[in-house]
Each structure stands twice: as structure tokens, then as C-alpha cells.
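Given as C-alpha cells, the chain that follows is alone and in the form predicted alone.
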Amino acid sequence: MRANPNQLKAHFKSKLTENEIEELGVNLGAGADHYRAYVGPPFMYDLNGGMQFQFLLDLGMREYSRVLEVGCGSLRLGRFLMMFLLPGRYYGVEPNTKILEEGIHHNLGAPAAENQLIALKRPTFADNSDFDFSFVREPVDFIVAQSIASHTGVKETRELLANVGRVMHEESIAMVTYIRTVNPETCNDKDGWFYPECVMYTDAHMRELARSLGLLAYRTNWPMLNRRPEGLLTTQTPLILTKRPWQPTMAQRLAGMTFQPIDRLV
């Protein structure tokens, strides 16, 4: 069941007023200069953020966990994480400070400088685009890089995974998504950033990249929330990266989640 953006959009619009449609940027394309559209289809903003949050809960995230979100954007996921985590546990890196500030304002009710939730939860933000996570003072428990490797070239994807590994401890779990192709001829072989365009990688490419960095990689799948009557929310492949062998949690198994060590893929 493939994603059907037209059905998803029509269903979402049918539940909104005209003012809400305009305010939420529903008719804008992904990548547009709007706090919701910039990070993906605006009519799936709520579900995409919620699904990532559920994914982390299923992986074992607790309120005392320390979580790094790479490309936190307008806090599509971050708004859920900040409400859930204890103060000082959320770290977000986002080079587009305008989109981040707009996300704080619209999602949390006020600009960062006068936002009571920001003052209460004490998140830490950085605004670099070279995956410099040195602002994270200690290893984190979970790392999320949603739809980053779908826009990064070979060099940049390696730098992403290398720096993710540097902020992991032995029990950390990182989730990095990529657009999977089974055809080596369509696997990206160029460096640079591609946005809003996308690039694809084979399992073999991601396997060798992870292995070269001393990481274990597992291709898994999204929670059942991804499967909607009107189509999939995303077809991007969630990749689990760990330093020690990993098994799906009980929550994932009960939901029918499967996994396959990417190390064994041809």
C-alpha cells in the first residue's frame, strides 16, 4: 500500500475551516517557506510527528531519557518530546533558525525568549549544518535523524552517521531514515545537499557505511500508525544503529514489527 498524498490531503482539508487551511499551510508543497511545509507535507505534520514519538516509545524511551533530534526543524517531533521528557533532556540541532523559531512560536504559543514551556523544559538547541553535536555535553540515549539521509550526499551521510556514533554510549539507539532502492544504478554517488530533492541508497551502501564506522545496522519498519486507509504516511526506511547487538522490544513484537540485520543483506 503506497502513499497517496492526494487522498491524505483531501481527508485532512475536509476537517478544517478555511482559516485553518491557510494558517496550517495545507495547500503548500513540501519545502515551502512555512513552518509546517518546510519539513514535509503540511497535511501530515501531526501524524509524522506522532509516529516518530510512538517509535521512540516502542524502542524504550522514558521521561528520563536524553534525546538528540538531528534536523529538529519546526519541532514536528520536538513538541511531543519536550512535553514528555524531563527538563534538560532534549537536544535539537537545526540550521534554519527561522523555521525553528516559527515552530516554537506556533506550536508552543510564544517566541523562545518569552516562552514558558521553553523556560520550564530547558531544551538545548544548536544551529549548524555540519552535524557538529559537541553542544551535547554527554552521551544520549536516543538519536533521531528523520529524513536527513534522504537529502544528503555520500560524504554528508557518512559525516552524519560518524557524529551520531560519537554521542552514543553502549546502550544508545539511533534511528536514521533513508529512501531505499534495490537498484545499484539509482544509488546516489554524489556529495552535497539535495533539498527539497531526494536521494536514494541501497542497503549495501548503508551496511558498508555503518560497518566502516563500527556501528551495527538493522533495517526495521514503522509502527502500524504508518498504515492508513488512505495510504502510507512515509515509505522511508527506518534504520536502527547501535554499538551492541539489538533485538526489537516487546512492544514492537506485539505490534508485528520485524527486523533484519542489514549486515546480512546482500
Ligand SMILES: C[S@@+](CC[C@H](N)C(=O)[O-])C[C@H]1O[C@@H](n2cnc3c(N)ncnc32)[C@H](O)[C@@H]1O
Second form
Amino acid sequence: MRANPNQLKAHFKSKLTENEIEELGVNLGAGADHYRAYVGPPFMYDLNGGMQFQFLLDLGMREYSRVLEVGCGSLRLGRFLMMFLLPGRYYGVEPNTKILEEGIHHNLGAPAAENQLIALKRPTFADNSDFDFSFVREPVDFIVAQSIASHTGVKETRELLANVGRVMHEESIAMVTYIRTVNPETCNDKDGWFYPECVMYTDAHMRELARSLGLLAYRTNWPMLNRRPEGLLTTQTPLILTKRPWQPTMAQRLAGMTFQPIDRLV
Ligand SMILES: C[S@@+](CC[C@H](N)C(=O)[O-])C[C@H]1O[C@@H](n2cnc3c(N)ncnc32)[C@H](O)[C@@H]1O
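Can you return the structure of this protein in the form predicted in complex with the ligand rather than the form predicted alone?
Zooming out: every chain and molecule, the one shown earlier first.
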């Protein structure tokens, strides 16, 4: 079931004023230079961030958890995480500092330097594009990389997963999304960063990658929120990576999560 973006957008716009449509960048395409559009379709900014947050809650995140967000963009998810987590528990890495600063300003009410929520929650941000997570001084409990491996080439996807593994302890859970293809001919074989274009990978590619890094990988699906009358919000697949065998939580199972160790996928 593919999303019908035009229907979603038309419905969203019908609820907004002309000023809101302008300010929220609703008519801009994904990847445009606007804090919402840059990270994806602006008319799904609320639901996409909310759904990632729900995914982490269902996965077992608590307020005392330490969470690293790779490519935190304009805090589509990060604004919810910061509000929820105890001070000093949120880590975000984002090379586009302009988008991040605009996200802080628009989503949290003031620029970072004078922002009360930032002062209260003391998030740590890093500005690098090398997947260098050394600013996280101790292993974290959850890592989320949403819509990152959908843009990374072969070498960069390996770097991403390898460095994710380096900040995991034995019980950490990482969630990395990718765009699945079942056709090996359309599986990306180039290096680089592709944006706003997307790249696709087969399960076999992700399986070999995880295996070679000593990580366990599980193909899962989003909470039911992903299903809209108009189609799916996102067709990206959440991949769970762990160091120890993992099973979905009761919340996830009762909500219909399908769960397949990637080793068993053909
Ligand atoms: C499609 S957006 C997703 C943003 C965020 N994860 C979300 O779901 O809202 C991809 C983000 O990755 C950031 N990015 C690009 N190269 C990166 C890198 N090497 N490491 C971390 N983030 C990167 C981009 O600047 C952009 O904000």
C-alpha cells in the first residue's frame, strides 16, 4: 500500500491558513531549504516525528534512557525526545547546523543560546558527517537513525552501522531504517551521500553488513500509525540491531509488529 502524497497534502492544507501553509513550507518539496521540508514531506512532519517517538516508547525507552539520534535534522523526533528524557540523556548528531538551529527555534520557541528547554534538558549535539559518535562519552541505550541509510552509499552505510555498534552496550537497541528492494539489480552499489534522492538495499545486503559487524539484525515494521486511509506514511523499513538476541516487546506484539530475524529472510 503506497502513500498518496497528494491526498495527504491536500487534506493537511485544508486545515491550515494561508500563513501557516507558507510558514510550514507545505508547498515545498522534500529536501528544500526549509527546516521541515529538508527532512521529508512537510505535511507529514508531525506524524513522522510522533511515530518515531512511539516506536521508541514501544521498544522500551524510559525517561532515564540515553538516546543517540543520528542525523537529527530539525528535531522532527528530537523535540519529543528532549521533552521526555531526563536532562543530559539526549544526543544528536547533525552536519546541517542551519537546519538544526532553525528546528530548535521554530519547534522549541527560541534560538539554542537563549532556549529554556535546551537549558533545562542539556542535550548534546555534534556537528560531523563522519558518523563519529565519540561525543557520546558512554554507551547509549537506544540509537535511532531514521531516513539516513536511505541516503547513504555502501561505504557510508557500513560506517554508520559500524559506529552505531561502537556506542552500544550488550542491551542497547538500535533502529536504522532503510528502503527495501527485493530486486538485487536495484540494490545500490555506489558510495556517497544521496540527497534528497534515495537508495535502496536488499535484505541480503543488510544481513551481510550486520553479520560482518557482529550485530544481530531484525526486520520489523512501524506502529499502526503508519497506516493511513490514504496509504502508508513511510515505506522505509525499521531494522533493529542488537548485540544479544532480541524479541519485540508485548506492546509491539499486541500492536501487530511482525518480526523477522534478517538471517531467516531470503
Ligand atoms: C531525511 S533527513 C532525516 C532527519 C531525521 N532523522 C528525521 O527523521 O527527521 C536526513 C538527515 O541526515 C543528515 N545527514 C546528512 N549526512 C549525515 C551524516 N553523515 N551523518 C549524520 N547525519 C547526516 C541531513 O543533514 C538530514 O538532516
